[in-house]
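Take a look at this single chain, the form predicted on its own, given in structure tokens.
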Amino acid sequence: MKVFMLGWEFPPYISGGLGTACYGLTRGLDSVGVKVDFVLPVSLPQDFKSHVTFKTPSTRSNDTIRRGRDESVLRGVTMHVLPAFLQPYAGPEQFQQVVEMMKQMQPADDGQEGYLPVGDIIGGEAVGYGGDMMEQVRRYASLAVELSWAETFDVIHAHDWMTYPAGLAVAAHSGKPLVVHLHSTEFDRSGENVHQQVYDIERAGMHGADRVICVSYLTRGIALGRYGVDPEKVEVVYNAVDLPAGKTVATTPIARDEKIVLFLGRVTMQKGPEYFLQAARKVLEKYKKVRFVIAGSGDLISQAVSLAAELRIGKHVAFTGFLRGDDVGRIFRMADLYVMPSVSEPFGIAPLEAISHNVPVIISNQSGVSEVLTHVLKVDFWDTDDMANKIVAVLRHPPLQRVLRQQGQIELRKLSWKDSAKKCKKIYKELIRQRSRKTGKRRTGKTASK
């Protein structure tokens, strides 16, 4: 069995838990042994690909990903890296910024193996087009089927939005099944204010497909009530965590008296910096030894700068900037408690990454992810005594922490990403027996099922 899977990031390049959901959901499908061809947009710089090999639609070879010292980890993955540039977790407005930001950090060797200058896939007269988000995603769209003509692949997969319109013109062009996975929506992202016309895509993309799969019950009752969504085609499958390495996990001691409340995510609306900032105050009027780190970037980042120094609560709070590889896990093991106070979060790793640091955690009740974690702390976003209260809780209980910690690491070990893989391939193989049943014979000629 083979998919050919859509998706807009994934590492060493990412800037959010898409990247991390697609390579643990990739990694969990090559180990239960479904081959992936993973199209993703415009290919990256030499700096940030030391352990992933992308081939361009020009030299397509049987290639694999490679990671670390071992170099049989994801032995039937093919990346392919179109000339289409889709920027995670930017609006439509904000684009512009981002193509320009883009252009100055373009390196000065253009001939790099595999790397597209980014001038010419935005506005460049090279290639002829605008810097408009709407036209790239229909730039992918359409590269996507063409790379589709010289693949064998028996279900297309499709990561959020801006990947669907590639899913729909793919299925439609080689008449095979497609599923698009929901791992946030444009309510989630925007509230109310929702962008039009990135609501109409998500809502052709799933009214379009096959198999609508959600990362959370949550996200299912927004896909059917918000959508429309047929509930006889939408399926829930959880996301999960890689364990770090080895058999034990312990935190790494801090050389002050300051507890540390880490808040690690992207710094917008929708993952509540607000309400963490307001509940820090409240902390510190009952506990002072105490340093709030928020790590990530977003566009609320100048806002939460403002907003500490408002609440003169500046000299407690710590910004860190996004963070990638190896600080992640660092801050992680100098937190004394992540907590995410998430107003609208369709699942979130994040705390599953805390945990499996050994990490004590606070999340929301509006997460995806309080469906399956019991042994964290719950609280309503908006409740900022609350949150406050269990935060003071944890940092002067060492036995609540200690329960935290290891309830924590039981409950972990039953969320795999072979699990939501081997649900995934269930998926796949329904909607292949379907499809054969309608054409009423067997799948023949480019087909690679097994």
Contents of the next structure:
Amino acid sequence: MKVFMLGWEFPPYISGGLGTACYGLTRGLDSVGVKVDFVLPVSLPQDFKSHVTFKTPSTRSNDTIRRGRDESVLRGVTMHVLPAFLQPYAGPEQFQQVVEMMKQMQPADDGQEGYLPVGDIIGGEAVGYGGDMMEQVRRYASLAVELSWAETFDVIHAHDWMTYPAGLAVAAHSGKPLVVHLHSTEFDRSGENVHQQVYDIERAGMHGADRVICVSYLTRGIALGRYGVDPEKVEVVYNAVDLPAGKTVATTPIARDEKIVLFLGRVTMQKGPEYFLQAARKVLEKYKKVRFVIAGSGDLISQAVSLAAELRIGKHVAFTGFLRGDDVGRIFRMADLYVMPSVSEPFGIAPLEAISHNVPVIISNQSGVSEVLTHVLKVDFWDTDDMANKIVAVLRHPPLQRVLRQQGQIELRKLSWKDSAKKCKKIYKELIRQRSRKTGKRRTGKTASK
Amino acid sequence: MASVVFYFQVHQPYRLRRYSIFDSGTDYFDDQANAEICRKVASKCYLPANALMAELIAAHDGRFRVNYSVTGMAIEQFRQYCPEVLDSFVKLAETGCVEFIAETYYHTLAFLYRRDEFIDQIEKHRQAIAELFGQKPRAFRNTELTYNNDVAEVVEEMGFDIALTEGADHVLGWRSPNFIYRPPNCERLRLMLKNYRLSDDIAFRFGDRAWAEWPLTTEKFAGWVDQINGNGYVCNLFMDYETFGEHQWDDTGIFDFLRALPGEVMATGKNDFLTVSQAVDRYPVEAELDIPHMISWADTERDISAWLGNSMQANALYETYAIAEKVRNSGDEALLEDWRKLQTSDHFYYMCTKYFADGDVHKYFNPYQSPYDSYINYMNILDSIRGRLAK
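Given the form predicted on its own above, I would also like to look at the protein as it appears in the form predicted in complex with the partner chain.
Next comes the full complex, this chain leading.
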């Protein structure tokens, strides 16, 4: 069985949980014997510094990815990199920079007129997203179709809206079943100020797909309620975490005079940094020897800095900016507590990473990951009194930390990418069986599209 | 002759209100939830079950007998929220067919931490039973049937004749719970052991349609009781009173079962019902039973890990009893009372992480979202208690 998988980030070039999830799922699929053609847009330049990186396997150089095969880890996975630039969180300058870079890389005949028909899902004016975003989505789709002609595969799996047009187009050309995977929705990213064009693409992708995979029941609820998707075809497959092999049980942090409470993630509306700071102010009424670290960057960073000043807690708050590579592990190891006060979090892999570093965790009830974790503290993101109450409790009571750590380690072992991959494989099998029953021996996907 | 000894545990904790680090004030208890739960359980269980007991005692001319332990916490809440329950217990006491068993008034684990506190709480319960029901209890049961040889020694010294505990396999081995035993180092004290198989058939499995013996009929159960003849004297059916109507809902037929059972058991003339005192007065001691380690009737482990199984529980209990000396000598009655209500074992049970992820019985009875929330809340209240001490 082989999957034509469409993603827009993959380690080491990631800005959030999606790349980590794609990597984990791909590894899981590999281990259960599913072959994967992973199709990626061009990645960010190496020195691009702005976004949080959760995982950067240093073994995987840019070249191995370009060349397409990483034999050391993934036997049945082939990477394909397409010259399109999909970075929703990139600013306009970076966007231009990369587009320029791609122009130099590409032969001149790869222009607009050469594009393959990919449907009319992407209509209207491209607003936001660096101006040219929709163009790049279209370009990615077109190139993906071209690539699909050269490959044989049984099912298409597209991750998040930027790859949905590509997924739909490849499905139309190949006749193969399409799975779309919802890692986040426009409502998670933008609250009620949805970008209509993005919403339309998401909706078209979900309606056009044969199966929709959501990362949590929270997200499934949004797919049904906000996008009107047939509940029959929506399934939940939780994310997981890879435990570092051969890792011994991590020790508790070295006793310091000052405790560290960590926020790690993009500093955006969705992640709730202001609730973290409000809670921090309340904690400081009761517990002084604590530093609140905000690790990450994003469009709310300057607001967060001014809020800390307004709340008069500036000297207790540290902003590290975007952390990558080893620094992520280092900050986790220093932390006494990790807080994820997300306003809307379809899943949230970072708490799993925190637990894997043996750090106690507080998460908001408004996160998908709260559906799978029981040995964590949970709060409503808006209830900063409760958040502060729980932060103080963890800082003050070593037995609480100890039990959260012990039980968290046990619970984490129940979440494996292999299990998630098995669920996907089951879905693929069903779809392939249905499709072959429906089409009989009428045609194969490959010949049909020629 | 096989004698059925029914003993029912009646208990309601004073549940704590949400108390954050930012709260002050000394109103620690969730009056609304306590009142609601108390009234709900009263209407589903205590009132109909007590009415049924009175009916059965009358119908069988006093040959149907039962035993109760009603904790001080339950008594106080009945008085506060549904006095008619207390009245119906008083009426049952007047029949002469009901024996009341003593325990720690506050339903605590005090034995493990403070001997003087343990004894004071039992004395308080004895006094309450004497005042309410006009009885001087001869039998003692420790919270959740926690028990070991040391408990036996202390309560014998206090004048008790009988102690109740779990007939746990790991202490009984090949021996049967259907005899009366004697603890080592005790002269007078008799040990009555719960027959957990037959007790749990009623308390846990009665309504379970997946159980091979479902539906449990009185004929079948009376047959099992009858089989004790020849190798035992007593059939100790110990269970939470809330079994009737609350754990096993009315629609499982549990009340009909109970209504028909005495007649069925006594039909052959071979078997009867006794109070614990009648049982030890009638039957001889079979053997000595050595129980050096703490046992209880909780979970499959039958040990104390449901209250003392993780660091949070150990810490909360330790911190609670660490201020015992100061609270007991403070002369502040309200403070002493609050501190004692905080000792109620349920608060520590809520902090249990065993099976938490599986959502079992621990979760069902837990007013908190998680054991962690319960620990945090408890420690905040304990802080407030300590603050009052400092003044």
